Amino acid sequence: MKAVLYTGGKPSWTGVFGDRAWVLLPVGSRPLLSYWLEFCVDLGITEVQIILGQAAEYVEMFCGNGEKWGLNINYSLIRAEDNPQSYLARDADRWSDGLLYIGGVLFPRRRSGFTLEKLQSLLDGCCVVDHGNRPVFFVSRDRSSIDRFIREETCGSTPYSTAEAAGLDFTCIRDVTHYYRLNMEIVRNEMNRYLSSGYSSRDDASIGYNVITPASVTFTPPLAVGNDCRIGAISTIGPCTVISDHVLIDRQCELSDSIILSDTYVGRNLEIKGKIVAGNRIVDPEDGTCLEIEDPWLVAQTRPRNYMRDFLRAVFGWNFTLLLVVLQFIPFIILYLIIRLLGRGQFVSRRCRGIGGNEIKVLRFVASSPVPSLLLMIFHGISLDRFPQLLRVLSGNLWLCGQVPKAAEGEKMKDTQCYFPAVFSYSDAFIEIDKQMDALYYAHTRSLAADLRILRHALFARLVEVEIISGAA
């Protein structure tokens, strides 16, 4: 028996969430597609064909070859205007031993009495679910039923009695409001029905793997959190909060009755209630209205790795660093010589991890007295204290802009998935509250524009500080 999953034909109501793949929208913190794949496993199906459509690369990235489900997944493409059943008709004999087809925003909702034994009753006959005058679900082992389905002769029959006997309710999500309410119902009452083997729901809270939370985070069930998430200190999550995979929640946030879609950053001190957050979009689930937020420090879409983006950053960073070194060389020699003669400070060697995680030594300036002087303020204001580190950029050991370098000892590399140790970081541009969160944020939102923003604040804000302090003196 084989399965065909159609991920094309983007439903109109999902457009409010941007260009993200609709089959990866979370239901109870997990992508809809994961429920389809587990449905295949429950039916004993191992051969799965996924027909790709919009956002195909994200679907492939999520599913891979199917190994983590014990499946063998293959991919194919059809044109957007083509009927998926015409694809099945190209090689009708291929499905002769049994076919499972899913091709719409359909959630196989489990009733309270669901069991795997009851599920097998679907295979004894023919189960078809229609939505919007087209089939979105079909399963049968009967050859004649499969042939009729491929010839589009079975549309119009929705055997609810068959689904009920299997302990299922095939729910076709109609719009944003329906999608939001389904998630709230699932997380309130039904999450324990969809747990994979080896997992458990404790105190009505379902939390995935690799979720990093400080002890100061407060969870108020019921709630559901996906995989690979980071939640900042003093945040409050729940009740009825659904957080998908790869989400960054900054410190002191309060979330309730909300859905946070995958690859989203939620900024510090935000309170979100009764909303859906998709990247930089905040959606009202009651009427579907959408508000786009331009400030990336409030909410933002995190992005996957982009090698061209990093190449542009590297080229710009190296050339700008060379310009800084040329401009600062003579002032650095003169001012540092005076500072050393007056005994006001010196550079000390510190070990840290450079590009690629290799251990390197960097020079950091340490003042001999905590009392500021005009000489030291000028030295700091024109960033001469970073001059030796700029040489590390030219030698390829550091980036010009990025993350605060990790100490060689005591800091784990795996805490930051993408490591970009740099001379200047967000901690130079803003008040540093959570270095780790800043590092995660930069890893996902890095760009040439972000580097220019860091440089503008890190270089010019220092000059302004010197002018203000000098004027006050």
The other form holds:
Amino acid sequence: MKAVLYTGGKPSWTGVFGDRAWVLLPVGSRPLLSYWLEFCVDLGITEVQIILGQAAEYVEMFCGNGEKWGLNINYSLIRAEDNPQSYLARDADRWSDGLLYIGGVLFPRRRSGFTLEKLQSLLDGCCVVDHGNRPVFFVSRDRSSIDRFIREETCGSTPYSTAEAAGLDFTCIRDVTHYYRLNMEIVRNEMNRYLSSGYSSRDDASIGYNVITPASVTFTPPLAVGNDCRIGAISTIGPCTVISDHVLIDRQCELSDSIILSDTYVGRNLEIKGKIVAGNRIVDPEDGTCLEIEDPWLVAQTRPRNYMRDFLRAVFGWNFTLLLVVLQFIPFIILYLIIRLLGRGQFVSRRCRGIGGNEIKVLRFVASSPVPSLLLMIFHGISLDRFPQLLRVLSGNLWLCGQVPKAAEGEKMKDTQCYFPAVFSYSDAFIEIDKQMDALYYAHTRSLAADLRILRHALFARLVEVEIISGAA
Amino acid sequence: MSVACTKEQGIGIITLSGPLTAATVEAFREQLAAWQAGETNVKNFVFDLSAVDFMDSAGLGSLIAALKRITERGGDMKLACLQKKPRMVFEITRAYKVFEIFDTVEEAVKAAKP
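Form predicted alone done; form predicted together with the partner chain now:
Okay, now the whole complex, with that chain kicking things off.
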């Protein structure tokens, strides 16, 4: 028996969430597609064909080769004018020993009496249509039923088993309100029906792996948090909150009765109640109102690695650095000579991690007196104390804008995908910062515009700042 | 962004139209300041936001700055007729805790009376 999962044909109501893949929308703590794949596993199916459509690369990235589920997943694309049945019809013999087809926003909701034994009754044949009478679910081992399903593109009149008998309720999600309410119902009462063996839902909280939370975060169940999330200090999460994968919640946030979709940043000190947040969009689930926010400090879409964007940043950074070096060279020589002659400060060498996690030496200026003098204020204000670090940008060891370089301790860093050590960072631009959160924020929202913003704020802030790094500090 | 300023029962009625964003806050500030300079005896204000269809953090910041200036002079500021999308910005930023918001201008004027 083989499974065909159709991920194309974007339902119109999912448009408010932007261009993200609708099959990866979270239901409970996991994407809808993961329930489909588990469904295949529960029915004993190992061969899965995923028909890709919108946001194909994200679907492929999520599923991989299926090894995670013990499945063998293959992918195919169909022409825009084709429907899934015409794809099935092209190679009808391939499905002769049994077919499971899922092709709509269908959630296989487990009833309270659900068991894996009951589920097997579905193999006798079952078909479900959506609100437009289009088949969204079909399963059968009977060749004639399969042929009729493919040929007629309808459920036909074949006697089928029912979802009720299998302990299921096939829920076709029809709009944003329905989607929101389904999530809330699941997180409130039904999370334990979808737990993998070995897991417990005793505390009504489902937390994924690699979720980093300081001790000051308050979790108020019921709630579900996906994988690879970071939650800032003094935040309150829950009750009735669904957080998907790769989400950053900044400090002092309050989230309740809400869904945060994957790859989303929620800014500092925000209160999200009864909303769906999808990147920079905030959706009111009751009436579908969508507010698109352009200010990345409130809510933002975090993005995967984009080589063209990094290339542009590198080209801009290198050229701007060259300009700064040319402009600063003579003032630096003159002022630093005077500072050294007067004994007001000097550069000291510190080991840190540069681009690629390599250990480099960076010169940092240390004033000999904690009392700021006019000379030191000018030296600091026009960023001459960063002159040696700018040379590191020209030699390719640092970025111009990015994160504060990490101190070199122990072995070489393993994960450098999100590491952008730089001369200027958000800590230069803004007084009140959380270095760890800002480093993550930068890694996920970096762009040429973000770099310009840092430069503008950093260079200006340093001009007006009077604090000089003292020898004691 | 257009700003229409009138006086009703001794209360300044500031009617804003259009999006209140980083691109328009300067015009809003200037027009409000110019009107306030000519009407120094007006202390209490009602901001009619029924025609403000969008607001960002800069727009919100300009309203907070206006509130600060008005309260520093011993006056009061009320908001009226907040549309759905600006209301969402007020909700997520907790600004609704800072302002008194009314459904109609009449209710706001009534509350703003000394």
